[in-house]
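Next comes just one chain, in structure tokens: the form predicted alone.
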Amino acid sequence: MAKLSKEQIKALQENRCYADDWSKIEIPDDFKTDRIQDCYFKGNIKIGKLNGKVDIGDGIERACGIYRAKLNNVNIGDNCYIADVKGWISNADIDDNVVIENVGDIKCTGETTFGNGNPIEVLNEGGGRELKITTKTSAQIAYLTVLYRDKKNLVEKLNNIADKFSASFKKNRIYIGKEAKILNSVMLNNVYVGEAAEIKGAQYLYEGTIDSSKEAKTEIGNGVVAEHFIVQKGASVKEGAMIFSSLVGEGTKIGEQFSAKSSVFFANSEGFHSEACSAFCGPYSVSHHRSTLLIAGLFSFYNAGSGTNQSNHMYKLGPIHQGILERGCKTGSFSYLLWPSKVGAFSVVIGKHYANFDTSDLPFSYITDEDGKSIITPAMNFFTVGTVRDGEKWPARDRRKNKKKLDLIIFDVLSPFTGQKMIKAIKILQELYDSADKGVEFVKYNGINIKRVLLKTNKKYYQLILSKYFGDVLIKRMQKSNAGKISEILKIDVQGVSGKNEWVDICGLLCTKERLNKLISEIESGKIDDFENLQQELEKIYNSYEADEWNWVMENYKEYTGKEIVSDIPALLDAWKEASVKLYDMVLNDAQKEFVGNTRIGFGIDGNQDADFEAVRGKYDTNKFVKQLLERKSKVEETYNLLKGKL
């Protein structure tokens, strides 16, 4: 880098450029004065090479350079294009190949950590579950920090890790990463802009980080207002969204005037039109409709119907209540839940519920209201085509492009987590049946009502699902093994933990309590003291899933049936075949409902109802998903015969 010569200063002045002190400007050896016009320089300025041209997306090439801009204490990398800065670019480090056009102020005012370490009141609006958000905060790290508040040492250590990372970000200059674009935006104040990020039409961004990379570009769009925020790689925030003290996770989409305060949205979540307040939205949480409010709740793999709402305020001690919807839940249009409540995994909530209930040990349920009474129908949601489709669409819709993904996700619908709940549910339903007065219509369980006449039927449905799950895991093991002996096929992986373990869902990551407790102990002892090591240990838990699942199935099959798998494989395969065929038939029957009866109302406005319906919706037997289900059903027999033959 060199100082400006007198000739270069004169040339810049002829280009209508001004400087408080020309001696504070540093330039490269091949500096081109014709590429700097109508500029005002203040403080220390470094300018890189100004070669080549850029296209900002409108098909018009622009020569790299600095045009019509005011700069204060700015370092500019090579081959940047900066034009039409109405305010100031101040206290900024701009990397190579950056494009900035038609902006107001881009500045740093004082020392900042760019939103890292900002504590937000997530899950409980009344406080007490504060989370320090950072660019490295994963769903699992947030879950441990927010949900394990009784472990004060753990929370303190996790906060220390967040503080340590945030301190490394602390600067009094902003950074704009390589190949980033900032166009038509009004104000960026104390904002870190990652590599290849695109900011187009933002209204006001204050104290935040937009993490980004070439492989996972992050986008901020028109009219966005964001304060004290973190946006992780590959996410997008557009269309007038308002984000306050919130984290937007990898691959997440926020837009269409969505409003969020003190909330987190982890991998591949979506928020449009609606509102979130102190919402802990784990991976794949979706809210698409106006009048929908997510407040003070834990959600994951969740879909909110239009007008969904919850209450966390009894008008006594403030908004101190909270609720939990375990993974895979849905809420119907204008459903209402009174916090505190807890809903079991993969359940559907329809209607308005004014009772506080806990259905966590009754997964795959329908929860409805009848004359103001909350009613649960256990197990039935497993047989819907929607649940089967959900289990397949989530991994297929992973938008994360970065190689190292923060949120660690086990997508399985059937797992030791739901399996242990179904085993409990079978016992619960049997006990309720045995103790219920035969003359009553409903029995009460944990604040909710169950029809007495359905207790035995729903119990059998859970048994059917378990038979399929045990068989699925055994068959997966047998198909992966080339060994001819059963003893080799069933050999327990020495890396797996005991099958007697309870399982937990750490916001997308399914694991045993033994592994989780070991991780917690290592954090509390200080052995794990930064995000990198913490993520590595979480990845070890993630990679242990298959071995631990096998051990759980081995142990729980024995406890559930009284028989060892090794001596009961033929019977297990028989039960698996029968259960699989029945389940596919039930799901196919549910899918068929989409093609008959009242579903055709609204088609064929002037006649030809069937023809119009089939032109739009197609036929049942040609539907892509139905054909897939029929194919899988046919493979049940094929798989059964093949494995029976091996035995």
Given for the second form:
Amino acid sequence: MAKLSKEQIKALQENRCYADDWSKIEIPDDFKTDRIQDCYFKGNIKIGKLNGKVDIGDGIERACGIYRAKLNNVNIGDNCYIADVKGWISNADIDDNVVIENVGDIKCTGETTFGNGNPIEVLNEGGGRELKITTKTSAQIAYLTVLYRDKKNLVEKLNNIADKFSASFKKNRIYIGKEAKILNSVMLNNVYVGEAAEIKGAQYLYEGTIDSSKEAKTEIGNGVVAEHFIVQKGASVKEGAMIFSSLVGEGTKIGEQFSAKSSVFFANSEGFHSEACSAFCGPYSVSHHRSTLLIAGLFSFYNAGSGTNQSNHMYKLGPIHQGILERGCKTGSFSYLLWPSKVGAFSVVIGKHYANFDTSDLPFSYITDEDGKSIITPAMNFFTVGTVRDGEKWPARDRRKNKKKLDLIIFDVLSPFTGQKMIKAIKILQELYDSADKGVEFVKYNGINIKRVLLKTNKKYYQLILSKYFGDVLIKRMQKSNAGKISEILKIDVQGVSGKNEWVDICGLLCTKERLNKLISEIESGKIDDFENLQQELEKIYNSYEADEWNWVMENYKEYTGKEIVSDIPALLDAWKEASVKLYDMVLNDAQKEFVGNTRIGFGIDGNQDADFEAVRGKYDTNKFVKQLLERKSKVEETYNLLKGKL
Amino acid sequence: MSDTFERVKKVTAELLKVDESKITESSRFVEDLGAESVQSIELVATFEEEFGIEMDENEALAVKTVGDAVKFIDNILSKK
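Show the other one: the form predicted together with the partner chain, since we just had the form predicted alone.
Starting with the chain above, the whole complex follows.
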């Protein structure tokens, strides 16, 4: 780099440029003065090479250079295009190939961590569960920090890790990464802009990081207002969204005037139109409709119907209540939940619920209200088309393009996590049945009502699902290990931990308590003291899932049936076949309902109801999903015969 | 009218909250009597309890009319 020569200063002045001190400007050897026009320079300025052209996608090629801009203490990389800066670019390091056009202020106003380490009151508006958000905060790290408050040392150590990382971010200059584009935006103060990020038409961004990479570009769009925020790789925040003290996770989409305060949205979540306040939205949490409020709740693999609402206080000591919807839940239109409540995995909530209940032992349930009374129908939701479709769509809709993903996700609907719940549920339902007076319509469990007459049926359904699950895992194991004797394949996996373990869902990552406790003690002891190590250890847990799952199935099959798997394979396969066929029939039956009776209301507005319906919705027999289910059902027999032959 | 029909009618009327006199053998549980999916399961469970029988879920749910339900139940009872 060199200082400007007298000739170059003169040429710049002729290009209507002004500097408080020309000697503070550094330039490359092949500096082109004609690429700088109508600029005001203050403080130390470094300008890179200004060669070539850029195209921002509108078909107009722009010559790299600096035009109509005011710059204060700015370093500019090679081949950037900066034009029409109405305010100032101040205290900034701009990397190579950056495009900035038609903006107001882009400034660093003092020392900042760009939103990293900012404590937000997630899950409990009143505080007590603060999470220090950073670009490295994963769903798992957030879960441990927010929900394990009884482990003071753990929380302190996790906060230290966040602080250490945030301190490494601390600067008094902003950074704009390689190939980033900032267009038509009004104000960016104390914002870190990652590589290849695109900011188009943002209104006001303050104290935040937009993490981004070439492979997972992050987008900020029109009218966005964001303060004290973190946006992780591959996410987008657009269309007038407002984000305050919030984290937007990898591959998440926020837009269409969604507003969020003190909330987190992990991998592939979606927030449109509606509102989130102190919401802990784990992976795949989706709220698309106006009038929907997610407040003080823990959600994951969740779908909010329009007008969904929850209450987190009862006008007493303030907003101290919180709610938990375990993975895979849905809330129907205008459903309401009174916090505190806990809803079991993969359940559907319909109607308004004014009772505080805990259904976490009863997964796959319908929760409905009947004349103000909350009623649960356990296991029913497993047989719906929706649950089957959900289980398949989540992995298929993973938008994260970055190789190293922050949130570690086990997608399985049937897993040791739901398996252990079903085993428990079978016992609970039997006990309730045995102790219930045959004259009563309902029995009560953890604050919710169950129809007595359905207890046996619900129990039977859980048994059916378990038979399918045990068989699925056995078949996976047998198919994976083509060679080898059955007795070799079907023994305890030495890579896995004991099958007697309890399983937990740490916000997308299913794991044994043993592995989690080991991780926690390593964090508490200081052995794990940065995000990199922590992520590595979480990845080890993630990679151990299959071995741990197998050991759980081996152990729990024995516990549940009283027989060792290895000596009971024919019976297990028989039960699997019967359960699978039955389940597919029930799901197909559910799918069929989408094509008959009342579903045709409103079709054929002036006649030809059936023809109109079929033109829009198609026919049951030719429906893609139905065909897939039928194909799978036919494969049950095939697989069964194949495996039986191997025995 | 068979005893089974009378008992099926009574159970159905109570559960679906419909007028017992309106229920005929040709009444369809879903289309005519408004049975929703959970109610259909509940009907099967209540019939099981009422008649002291076990019904195959899928076969039972395939039954569309009250008359067919009566036949289905009578068939199981005859095998007891």
